[in-house]
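In the block that follows, a single chain appears as C-alpha cells, in the form predicted on its own.
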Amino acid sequence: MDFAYHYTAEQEAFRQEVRSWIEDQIPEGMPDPLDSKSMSKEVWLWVKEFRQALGNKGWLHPTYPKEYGGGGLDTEHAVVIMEELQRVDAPVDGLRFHDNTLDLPAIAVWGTEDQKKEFLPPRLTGEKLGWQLFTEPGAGSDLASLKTRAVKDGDDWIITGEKVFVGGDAGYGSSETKAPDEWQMGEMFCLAITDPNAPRHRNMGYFYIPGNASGVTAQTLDLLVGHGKRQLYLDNVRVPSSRLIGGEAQGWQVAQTTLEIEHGGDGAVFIRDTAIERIFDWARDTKKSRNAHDQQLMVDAFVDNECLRLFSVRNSWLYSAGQEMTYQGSQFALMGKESAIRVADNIREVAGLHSLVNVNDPEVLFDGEWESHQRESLAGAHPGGTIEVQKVIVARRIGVSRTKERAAPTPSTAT
C-alpha cells in the first residue's frame, strides 16, 4: 500500500517558490540552537524577523482566513510550507517559531467579531507571540482544581493567581545572550474561576491578558528541557470584559478546544524524527548496523515513529475534512508520549554513553542532538495532559469509562 502524498503540478510549483523564498531568507551559517537556553539575541531577534516575513505572506498560519492576517490557503499547500520549513537546519521549529499558538483554535471558534478582528491579526501576522496559562502548583493534571480566581470589577475582571509551566525564556542561561521579557511576553490565554460557588467546569472564564499587564511578574524555571518555562505571578491584574472569550462561565468549554489541538486532533502530514536519522548515519559509520540486536532496536524505532506519522496523518485528513472526531486527537497523544520514551530508550541502547554527552563535551556528537532528545522524550510525557490522563479521555470517548464525552469544537467542526 502507498502512504506516499502526490501532488500535483500546481503544488509542486508552489512548493518551488516556497523553498526559494525560504533560503533567501536564511543567512549561510544560522546557528539552530537545541535548547533556547542557550540561544543568542541575535538567533532570537532572526527568529522574529523571519516569523513576521513568512507572517507577511500568509504563510506563517496559511489554512486561517485573510481577513484575520492567514493566507487563505488549502490543507495541502499548508503541508507544502510545513515541508519545506521543516526540511532546512535552521531555528524555524516548524510553523510555531517559538510562540504558543493553541489560542487562536479557540478564538476562531469562540470569539466575537470584533475579538477575531482584534486579536487575530497581530497573532497570525507574528507580531506577538502567545503564552498557555492554565497548569497551577497544585492543578496540573486535574485542571479544573486550579485556583486562580478573576473577581468581576465593573466592566473589568481582576484577576490573582500562580502558574507553572509557562511559555519559554530564550538564552536565559546567561545575561549577555537573555532576550528581554518584553521582547517575548505577548498575549496570554489564561483560565481563572469566575464564580466560586458554581460547579466544576462552569466556573471559569478563558481570559486574553496582555503580557505587558500591569501585576504580572515572571520567573525562569530552569527545567530539564532547558526551555525556561516560566512560573508567573498574578497581583491584581486588571483586564476588561472585552478580553473574555466565550462567556464568563465558559471558560472550561473553550479551554477544551484548544486543548484539542495541543493533543493532536489537527494532526500533520510531515514528522521528522531527526534523532532517529542520526542513529541510522552513525550506526552505518561505526559498523553498529551489522550487530543483529542494534539493527532490530534502530528497525523498532523507526516503525514507531512511521506509525505515530500514519496516524498523525489520519487525524490531518479527518481535521481538513471537517469531520467530527472522538478519540483521535488523545490517542495520537498517547501514542506520541509513550512513543518518545521508547525511541530514547532504544537510541541509548545502541548508542550507549554518547546518546548523553551534552553540547559542551568535547566528544559531543551531532552538536548534542541526542542528549537534548533524551530529555525531551521524557518531559515530553506531561504537557498537555500526561499519559494517564489521555488515556482517561480516550476511554471516556470510546465508551467504556463511567462517563462519556465528545470532543470539543474546532475551527474544522465549528464552521
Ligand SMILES: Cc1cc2nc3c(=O)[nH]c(=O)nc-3n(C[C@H](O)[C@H](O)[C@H](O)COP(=O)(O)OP(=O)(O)OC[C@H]3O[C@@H](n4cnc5c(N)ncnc54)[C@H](O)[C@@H]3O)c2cc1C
The other form holds:
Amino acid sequence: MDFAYHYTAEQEAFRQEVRSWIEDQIPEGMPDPLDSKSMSKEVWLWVKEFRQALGNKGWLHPTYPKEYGGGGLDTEHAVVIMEELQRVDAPVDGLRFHDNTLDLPAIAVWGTEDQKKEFLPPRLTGEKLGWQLFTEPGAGSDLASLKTRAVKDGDDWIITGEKVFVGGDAGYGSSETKAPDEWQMGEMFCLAITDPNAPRHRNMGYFYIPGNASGVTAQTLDLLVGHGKRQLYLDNVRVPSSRLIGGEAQGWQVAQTTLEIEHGGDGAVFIRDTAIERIFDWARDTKKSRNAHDQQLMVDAFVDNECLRLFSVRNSWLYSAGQEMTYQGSQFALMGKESAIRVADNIREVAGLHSLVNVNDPEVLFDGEWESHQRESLAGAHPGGTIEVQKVIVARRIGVSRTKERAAPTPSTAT
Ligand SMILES: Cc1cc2nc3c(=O)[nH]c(=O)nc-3n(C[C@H](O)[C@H](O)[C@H](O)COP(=O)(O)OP(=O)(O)OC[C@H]3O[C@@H](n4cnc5c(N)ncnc54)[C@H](O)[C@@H]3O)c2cc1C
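Let me have the form predicted in complex with this ligand next, following on from the form predicted on its own.
Following is the full complex, with the preceding chain placed first.
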C-alpha cells in the first residue's frame, strides 16, 4: 500500500512558486542560528523583514481568512508552504517560534467583528508580534490562582501584576536588544482578575494589551533553553475596554481556546527532528551503526518520532475537517514532551560526549545542534502545561477523572 501523499499538478505548481519566491528572499550566506540567543541583530532584522514579506503574501498564516490578513488557502497549500520553509537553511522555519500566535484562535473565536478587523490583520501579516501573559510566579500549572488584577476605571481597565516566562524570543543574544525593542514588544494577551469575589474560573478577563503601553517593564531571564523569556511587571497599565476579548468574567473560557491550540489541538503535518537525521549520518560515518545496542537506540528514536508525527497529522486532519476533538490535543502534547526526552537520551547514549559539546567549542559537531537539542528536550516538558498537566487533561476528557470536560471551541469547531 502506498501511504505517500501525492500532490495535484496545481499544488506542485504552487510549490514551485513558493520555492522560487523563498529562494529569492534569502541573501547568500544567511546564517541559520540554532536559537534566538545566538542570533545577531542583523539576522533578527532580516527575519523581521522576511516575516512581513511572507505575511503580505498571505503565507505567514495561510489558512486564516483573507479579509483579516490571512491567505485564505486550504490545508494542503499551507503544508506546501511549511515544507518549503523547512527545506531551506535559513532562520525561516522557526517563524512561529519567534512569535507567540496563540492569541489568534482566541480572537477568531471570541472577538467581536470590530476586534477581528482591528487586531487580526497586523498579527496575520507579521507586522506585530504576540506575547502570552498567562503564567505568574505563583500560578503555573494552577493557572487559575493567578493574582494580576484588572480594575475598571471609566471606559478603561487598569492592570497591575507580574508575569513570568513570557516572550518575545528573538534578539536575545544581542547586548543592544537584551531588553526587547519596540517591535519585539508586540500585542500582549493577558489574563487578569476582574472580580476577586467571584468564584474561581469566573473571575477573570482576557485583555489585549498594546506592546507600547506605559507601565510595562520587561526583564530577560537566563534560562536553560536558548531563547530569552521575560519576567514582566505591569504597573497600573491602562487598557481600553475595547481590548477585552470576551466578557469581563469570561477570560478563563477564552484562555481555554488559546490552550486547546497550545496543547496541539490543531496539529501540524510535518515534524522533522533533524537531530535524529544527524545521528544516523554520524553513526554511519563512525561505524557506530554496526553496533547492535546503538542500532536499537536509533530505531527507538526513529519510531518514537514517527509515531509523534502521525499523531500530529491526525490532529491536523481532525482540525482541518472541523471535527470535534477530546483528548487528542493533550495526548499529542504529552507524547511530544515524553518522546523528546527519550529521543535526546538515546542520542546521548549513542553519541556520548559529542552530544554535549556546544557551539563555542572547536570540537563541536553539527554547529551545536545536538547540545541545544539536549537542553530543549528537558525544557520542553514545561511550556504550555507540563507532562503531569497533560495527563490530567487527558484523564478528564476520557472520563477517568473526578470531573469530565470537553474540548474548548477553536476556529475549526466554532465556525
Ligand atoms: C521555555 C518556556 C516557555 C514558556 N513560555 C510561556 C509563555 O510564553 N507564556 C506563559 O504565560 N507561560 C510560559 N511558560 C510557562 C509554563 O506554562 C509553565 O512553566 C508551566 O505551566 C508550569 O508552571 P510552573 O513553571 O509554575 O511549574 P509548577 O506549576 O510549579 O509545577 C512544578 C512541577 O509540579 C508539577 N505539578 C504541578 N501541579 C501538579 C498537579 N496538580 N499534579 C501533578 N503534578 C503537578 C508540575 O508538573 C511540575 O513538574 C513557559 C515555560 C517555559 C519553560
